[in-house]
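As a starting point, one isolated chain is supplied in structure tokens, in the form predicted alone.
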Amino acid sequence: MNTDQAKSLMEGFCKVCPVCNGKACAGEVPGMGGTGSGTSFVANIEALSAVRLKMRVLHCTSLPTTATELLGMKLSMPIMAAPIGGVSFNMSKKMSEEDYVEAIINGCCAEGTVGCTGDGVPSYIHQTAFEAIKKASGHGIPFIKPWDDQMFFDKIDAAQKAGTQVIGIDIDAIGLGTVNLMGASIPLRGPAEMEKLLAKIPLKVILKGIMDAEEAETAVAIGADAIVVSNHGGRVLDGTKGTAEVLPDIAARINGRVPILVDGGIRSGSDVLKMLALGADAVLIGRPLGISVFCDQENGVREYLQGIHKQLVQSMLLTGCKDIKSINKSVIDF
């Protein structure tokens, strides 16, 4: 993929590094970097890099299949676009929120998977997200921050009218510096309050921002239909572990009761395979897909997804995995 256009459009927000590893953009929030020293962003990359795959080639799987199902959605691959909002203050002033979101939603839809959308203080962020999902016949997952009840349920109602069957709540958004910089705040909700909130939502709900096995257990107990293992791309708390480090314990605790998604540092098809082997059912990819929009809008998204899908198939072939269900910890070389 030619990144020259992305470098031009994203100048001052993202350096479009050959390897997106968080080192050149440490502390650049707003922007594309990790908060503080940037170590949580870097930890995502390094934790996943440390996982080794076991190569096996004496088998009869000649053409692995990547189709899967998640929360009633049929996917061509277990790869979705992570929710990103606030294009003008995080990514570039040279592309509108509308153009960005439509490229993500439509590009993912065209490749048989799903794009997620973000939320933020300016109302145009969620409004453009809902409109793009509505135009795509509900094919998308809007993530909504756990605002005060009136604002929160107004957005839930708008999401439902857009036609989506699933919404996400990024509960780790309480630590987002961009929200505070804009003079807003997100209430901290305990388990009992969150359980009451979830019970009122007429859609399937994904809770994003789980980094601890005990908290994952709590999320399931209070009614989450799925969880995302995520440290918000290293953008909310400095000094956390990488998501690949905490995923196995969380997967063991959940033991298949709800789907587990994961984000953080996924840069290749082999990275996708590693996360699935560590216990995830699907992955979310943020920054690389975001950059692909600035390379060539919807076509850039499609090209990126086609490339990482090809890498995933190749990785599955070389580890003896015939389909997504056959991927497990046996392909990890401990």
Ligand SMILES: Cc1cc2nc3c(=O)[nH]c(=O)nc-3n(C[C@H](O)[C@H](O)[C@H](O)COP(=O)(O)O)c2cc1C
Contents of the next structure:
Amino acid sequence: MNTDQAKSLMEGFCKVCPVCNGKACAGEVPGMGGTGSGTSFVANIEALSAVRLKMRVLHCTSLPTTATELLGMKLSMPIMAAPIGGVSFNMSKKMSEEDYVEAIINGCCAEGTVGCTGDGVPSYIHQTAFEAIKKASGHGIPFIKPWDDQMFFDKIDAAQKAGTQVIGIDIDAIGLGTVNLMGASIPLRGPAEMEKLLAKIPLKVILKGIMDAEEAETAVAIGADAIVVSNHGGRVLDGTKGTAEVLPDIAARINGRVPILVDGGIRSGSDVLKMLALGADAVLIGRPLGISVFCDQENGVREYLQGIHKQLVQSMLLTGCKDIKSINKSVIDF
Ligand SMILES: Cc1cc2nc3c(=O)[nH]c(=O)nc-3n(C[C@H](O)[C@H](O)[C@H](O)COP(=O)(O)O)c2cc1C
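Would you generate the structure of this protein in the form predicted in complex with the named molecule, following the form predicted alone above?
Then the entire complex follows, led off by the chain already shown.
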């Protein structure tokens, strides 16, 4: 990975630390950090690092396979790019939103997985995202913020025209400082209003920003097709638990009714394995994949995904998991 190039392009926004752990960038939102003291970002890293794997080496008779299926999409691995928007005020002034988003969408597509895209103010963020997804024949998942109905459904229409079958809504964007800083606001909706909103969307919907089992239950009851256990990379509320801490309760409550995605602090193949063992069906990776774009655009994304895929295979081999379905909590050393 050409991290020197990333350091130079991201100067003033991201230090491209050897391990992306939220310490050097605490409080930098806008920027790459976690909000406030940065503890929610750090908690994601620490929660994962507290999980220990049980090594078992007399199980696999061939190299483990990582193919999986999610919401009708066939994936080469249960790893996707998390939605990231606002390159010019979060990441770098030296790369356009368009170049960034195309690298994510095309790099993920080339490795047999899917890239998600972000949304925000100004409007070129979602417009360039939809354009990139359209150019990739609909191969991408746009995440849209829960704006007021008019703006929200205009974006849903545009996303549908771009050819996507699945959209995400980052419901935790009600707490996002960057939206408020730009003078915009997101209406507050209780479960009944959100259910009405979801009922009108002609696509599969992933609700992102779930950190509580009760809320996960509500998300399923109001019609979510999948959820993302996420604290937005620690960018919305200071002082939350790490996602790996809340995931087991949420997975127990959902009990397979809808797929569960998770993000926050996933930095290696063994982190991916831990999240799957704790109950996730797939993971999203944010900052490290974002930084890989600044290393070498689409090739950087591909190289990052190839590396973490190799690590996942190795971790599965050493814990006796022959495929994604066979990963469960028995690989965790409690
Ligand atoms: C700079 C930046 C911008 C982001 N923009 C969005 C966005 O537009 N929509 C969204 O749902 N999440 C957004 N996120 C959150 C990520 O999708 C994801 O939840 C988080 O980065 C995962 O944690 P990780 O970076 O530790 O992997 C953003 C995160 C960062 C760092």
